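Encoded as structure tokens, the following chain is the form predicted on its own, with no partner shown.
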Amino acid sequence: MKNKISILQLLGGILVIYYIAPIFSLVFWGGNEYGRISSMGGGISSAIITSMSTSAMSVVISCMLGIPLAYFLSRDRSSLKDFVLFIVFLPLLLPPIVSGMVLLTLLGPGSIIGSLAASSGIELTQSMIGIILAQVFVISPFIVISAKVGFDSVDEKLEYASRSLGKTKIQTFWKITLPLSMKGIIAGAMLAFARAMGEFGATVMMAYYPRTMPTQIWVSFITGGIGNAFQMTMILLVSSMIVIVLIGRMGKEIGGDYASY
């Protein structure tokens, strides 16, 4: 019957029920601190700003470094892409803390090039550099992961009619591939901003200071609590799913430009 809910749809519903009560909860029991919002200092401000600024720019250099990586992924043939492909799932494996570790080691005040870079009066660490630095290592992932799935989806036939043509393989590239796997990029970029908004465990390994907003979520909730945590927390939230819809709205506007090819 249609009007019957199928076991799939209950057990899907579960887990979206599970992801949506959080929420709710964190938001009825917070909602005397709504008031308290206009009175934010200007590290809250600051935190702000520094998470945005530093997502934006982690996404867009994961995505010139990442797209290019997951169509040599896609299109390559040798045994040398499951070894790639390996070490680009890495990131995800490894917890935070322990990423932000094994950066610190690379890239910390002891390390060679940490040393070479501050010797050059660039600082690694405790930055804005240290926090992108973090936030790409993290997010690259989704972006390959997700590009490599758009280009795998991408019929090779086309892209070899094209060259036929007389398209060179950048020139196939841009007109026919990368419009076609657009989705999976968009997908990709999506999750790889809300993960580097989200991003904690790295990135207060990487750089304490200038603060981001998960950065100065933890710092207000161990001095007070979930209550003094909440306006921050609450502007985390709303602030990533605006982003991640005007994202979506931008990467159909893309996808629709892109078919007009």
Contents of the next structure:
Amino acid sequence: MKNKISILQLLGGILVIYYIAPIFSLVFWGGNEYGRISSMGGGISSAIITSMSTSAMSVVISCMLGIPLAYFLSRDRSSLKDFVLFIVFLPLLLPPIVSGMVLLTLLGPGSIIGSLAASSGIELTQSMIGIILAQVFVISPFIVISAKVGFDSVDEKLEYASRSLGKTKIQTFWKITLPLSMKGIIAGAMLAFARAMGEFGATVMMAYYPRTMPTQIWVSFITGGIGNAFQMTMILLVSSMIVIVLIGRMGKEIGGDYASY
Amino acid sequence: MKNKISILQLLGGILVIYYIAPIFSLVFWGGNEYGRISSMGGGISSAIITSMSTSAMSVVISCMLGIPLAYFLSRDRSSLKDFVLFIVFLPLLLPPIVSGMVLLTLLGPGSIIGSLAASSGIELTQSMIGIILAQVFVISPFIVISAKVGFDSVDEKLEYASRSLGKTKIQTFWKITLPLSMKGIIAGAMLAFARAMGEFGATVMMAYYPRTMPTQIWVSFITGGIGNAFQMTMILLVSSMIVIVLIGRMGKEIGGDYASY
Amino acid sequence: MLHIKSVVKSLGNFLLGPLDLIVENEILVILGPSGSGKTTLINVISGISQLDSGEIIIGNERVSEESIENRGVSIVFQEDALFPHMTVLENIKYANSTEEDINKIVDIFGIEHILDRSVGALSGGEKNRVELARAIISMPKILLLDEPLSSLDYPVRKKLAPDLRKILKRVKIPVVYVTHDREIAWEIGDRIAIMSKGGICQIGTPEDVFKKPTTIIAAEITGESNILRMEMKEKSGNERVVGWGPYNLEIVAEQNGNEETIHVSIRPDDIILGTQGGGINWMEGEIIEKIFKGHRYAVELNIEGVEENIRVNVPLDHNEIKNLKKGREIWVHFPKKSMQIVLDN
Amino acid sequence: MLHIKSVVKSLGNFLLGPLDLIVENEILVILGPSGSGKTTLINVISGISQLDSGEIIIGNERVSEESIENRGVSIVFQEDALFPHMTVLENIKYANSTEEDINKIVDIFGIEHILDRSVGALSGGEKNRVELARAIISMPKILLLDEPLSSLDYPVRKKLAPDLRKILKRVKIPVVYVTHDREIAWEIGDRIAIMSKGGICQIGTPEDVFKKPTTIIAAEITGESNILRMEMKEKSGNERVVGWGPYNLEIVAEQNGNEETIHVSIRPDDIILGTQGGGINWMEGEIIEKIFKGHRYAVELNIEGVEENIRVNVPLDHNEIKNLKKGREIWVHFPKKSMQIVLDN
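Could you please show the structure of the form predicted in complex with the partner chain, as a counterpart to the form predicted on its own just displayed?
Next comes the full complex, this chain leading.
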């Protein structure tokens, strides 16, 4: 019996090692093959700025649109709810490259919306706007879902109690429901921000320029191999890990664990 | 007050429309610009076969390695558990392109493991094996987490009851714990399969050849635009949606909703 | 004042009403088993659920169509509904209230020392007090309490109940108090309404409903009771002779039980055992079992030819207690005034 | 036979033991408030938790180091622990059991008609029976029951308890039954062990622990009790004179309460009220409150100069019941044999 358990532990252990080894390997590679690392100068900082600003903007837009939707999904009892929930999961489970393609058919240069926008001087692709459009499509479901989980966790009794104390529905939302769901929403927004920073497939199809960090890594890699993409990768890796740690802390504080996300 | 609620509904509605419009738009595009769709013949079926076979293989490997790990994560009470859980979330939140990079430094042609494998005639990149290595890294956390959620949902009392009836730990796992977690694990495996089919960033870095469906879409797109990538995209879109519907049903049957994933 | 007029509310298979009820400046306890519709009643009064038909009048206003916040009701829920992100004081201040009111309420409830605590740091009993204080300070026209003590441990609950009644009497607001716990009902209520299957089948003072339950459910929920099926043998005025086969019992009929077969309720405490008997309402029975129950012994008796066994409570200091053994024949007396005809519903 | 020798188990701040206990072929009820360590005790006996020190002997084997499956114990948990993916029959067959055993058990528990049902389709009472059947069919050397009835509604629980005792007596396995509900304890137990703060403070027959509680906690958990602080005034043999200031009470000391201040427990049912009194253990008091409690009135008395009020239960048919009004002076008698010196722990 002891023996069988050890085999199971071995199998699990292999997986854990397979998760961390590549990350150490990247750092190790950097230390070892220092000479092959080339600096891209301005490319790095402009990619960082592009990624940071578009990701932040996408999170803000997703919150504005997603939180009301989440409240509806949490409180509505009609059958419409199930259907909307299904739709929210579409972009979440769609391959990123497919998301990019479908967005292009809707917003690309040849499309009605795309041409209309272009004639008013707004470029929906190959622009910051294009990046944001792709990111919102991909990340907003995370915000909707974590806000919904947050709203679900607020006992409706508290809302009834608030209203029996004379507060309206809207007052109750701002004073009771939203504050009590806030941590979940913030954790969701952080998660969404991390996803936006790392999103590649959909973004690269909507906007090859201006380059986000993932696009910059891709371009550097295909033009100059690992050494060329190393610096950018390290930066993105470190910032992703910071977000993971923050979400983890957040998760503990709100009493859940990562598995809630 | 009525008015304010309508604004919230409007905001949520915009998001829902933004999720479905692009998908209809793709179908509409196909109907409208039929002439611009070019067939890729053999390319399509070989990409489908590559994607299907590697994804299936990745799911099998991930289950073999991930389920034991999930059981550990569900039942262990030491502090090691939190640390391992953190590691499981690393590949889940890492940008795909970063995952590809770190895997390349570990397994790529220049790496120790890569060269050792190559000298035994095994190619770890630009091969089916490379695709599987990338997919397992990206999708196995989903299986670990859904299996953990499944195991968590099995009351330990049931296991104690089984053992007080004379069954060993192992017998109890096979007769009680696993059957009761099965639906969760299957749903997780389906989700992971869908992710594997759609994975792009990490896969394309580990193996540009043989081409998976997402890689094929990308290549077709950059070489011939939307029309060139249309057929493959439609196939991937439809197969993703089938999986979403199946998971949704599964989710209902096991009493949860999508939000558990 | 709360006036409920022909209220009907259906929920799936369950139907509440048609229900009529007037609550004056009093504490009305709604006592009923789970599933009898108590919470549904609270919900329609407060506006959490909408009525199907009928009217609800609070004070002098028809509020049936109003939303919760405009009805002038406060609810204290079964489980804690304090706002967890606020301190005790913030919870109490949540309803717009003057400094003066707050001081008064804080004083009544004796919660001054916990005003700055966070809600999570309170004990069950403290939470209860704070919630009640919060409900009362908003000056509702009617206070709805949905088993507010049920989440507390039994000993704590027993200790809090008398205090709760004192406070409720002191604030002089009409109270509807819902519970399935008769011990609490006796302790709290001015009047008690017995609820069953969505309707109110009896209403009266605690003594009345305990001593003279009118339905089987009322007999069971107000205390242990022998519910005995008997034949109706003779009627004259409100005197009845009932019984089984050769056995006759004289009873007083408070209500019609006109069928040939009726149900009679008698409390195990009211039946008398004696070494000698005879005469009206005396008969002989055999002891089947004697079980120690703490404050008393429960004796189970069989009367020859009677299908149901009869449960009798015997005090610990009964003269014959040592001799009440299994198999012994003993005289049993059913006092005329302790028996009630109870209806099926 | 179960033999627990000097068992110690610490869990955070909580310490179980050192505990010694022998359970013969009997039903031993462990009666204690929540947090007293009842479930921890079940866990160390069954092997769910490991001991810190001490020994557990089941039958003739030391099992302290054995894992759950090798101890020969069956556990019935507080909440339903039936395997939800199996039918009733599959649950019962889960422990390797012969056709013959199954038929016998099915018969004892009267569950033939539900054998093919899925577990989810059972009522609370049925689940309980099936779980017990499953536990018994595995032929354990000892059966551990952790408040198995506590998830049932009060009326269902009251009905099931006597049946449960009959079945447990019939299968002749030593039983440890853990509960905080004294009503269940009287009904089920051959002996009752009072548990408090991780230790067992009293053990005896139901009558013994009810009538002669030795500690404050035992007095409280076995029933309502007046716990009165008094001065020790005189001792001779096991006779004591105790009391407050000018008031003297004669009592019999079953145990040492050697300090100057002692606690005396007397049940509200045992105190006698009379319109005339005088002599040993009689004194005068004033009625502070009379509350209807269903089967009795609870009267609260104040004796001048005594800090604590005294609770007295008066039966509904007491001669003077109508005259027992607030403010009335009345004679109170504390029967010598009904008082117990109780220790702090």
